[in-house]
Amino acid sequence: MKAAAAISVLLLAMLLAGCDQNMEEQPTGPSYSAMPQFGGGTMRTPPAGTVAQDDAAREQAIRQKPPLTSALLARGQERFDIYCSPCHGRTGQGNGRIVQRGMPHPTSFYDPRLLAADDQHFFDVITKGYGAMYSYAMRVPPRDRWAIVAYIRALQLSRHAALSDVPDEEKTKLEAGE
């Protein structure tokens, strides 16, 4: 009796052994690639028509650019300090702490180019790079490079700005030296 119950303890951990070996080491293969254990690939393709999460925000945020307040541009400045200026400088003409250790100097903002650029321009450079500048698509979200857009129109205009530019309130404000 005695060594019944020992082989059948015996063929029960075989049994459990092999179960677990299987789990262990399961066949596997590229992403998209045939297996035919499983009938197909690898990875289900979505369904036609499916949108992942977020994404229907995130393009609405791409495609519409913000009002202009000033809370946006303070935000704008906070991300251009941020991400922008290592390279840009914190004025916007190319000479960030990153240029002043060797690498190639940016193009300025106030070149005529850039101040002819359209703001899609810039949102787009942002998000896929150009030249030496590499994608902020994954670290910088769309309404903040719209932010940051807003913010180095900002820097141009303050460039280029007259006291004619200035409205009448902040004018006494300026003469009167507050």
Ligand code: HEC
Second form
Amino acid sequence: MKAAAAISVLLLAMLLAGCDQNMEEQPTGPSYSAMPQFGGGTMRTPPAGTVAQDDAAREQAIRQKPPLTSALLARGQERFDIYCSPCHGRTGQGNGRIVQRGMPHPTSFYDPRLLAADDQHFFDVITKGYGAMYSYAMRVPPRDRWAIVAYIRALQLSRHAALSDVPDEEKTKLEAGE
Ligand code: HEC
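Now that the form predicted on its own has been shown, please provide the structure of the form predicted together with this ligand.
Whole complex next, starting from this chain.
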């Protein structure tokens, strides 16, 4: 009985001591000190993919269109097929699976208005969204947006190219029916 009373007193003392704990009195370390528990410093390394508001490299990637290469196009095709084709379809006509199940039908990329639109328009639609389409800024980083834009341009060209646009050696192959 005595022991139980002693334990109660002890618990009460601990509880009351808890009440006295103050957020301001937490152990803190100077920003640049070592913190072996975290395997680094007190200031933690931001997780991969964290973007600083004034990230100069990202700002640069938004403003500057990367040079057109076949690697960029291949990347654009891959990203388009992942992020855009569910609604726009693999060829950009706007008849993807989700549209077949009730999403509003987007304008075909072969519509004269979109054939005439500049690259920036496509980039901005991916960044900000457009009407019923939501923004892809969180999922598609700026360089990939440019890659997708390049691929959309290739899709558009594929339906409006003249034989004179084809390089000579490819033309020979075409004419030979290869
Ligand atoms: C979940 C379905 C969906 C996905 C995924 C999607 N879109 Fe869209 N998109 C739409 C819809 C719906 C519209 C038409 C919106 C409207 O007119 O209200 C549209 C419109 C557009 C337009 C036309 C804008 C105009 O001027 O008419 C472009 C360009 C476009 N999307 C590009 C893309 C690209 C690039 C991607 C991939 C990064 C993508 N979309 C992913 C549904 C989607």
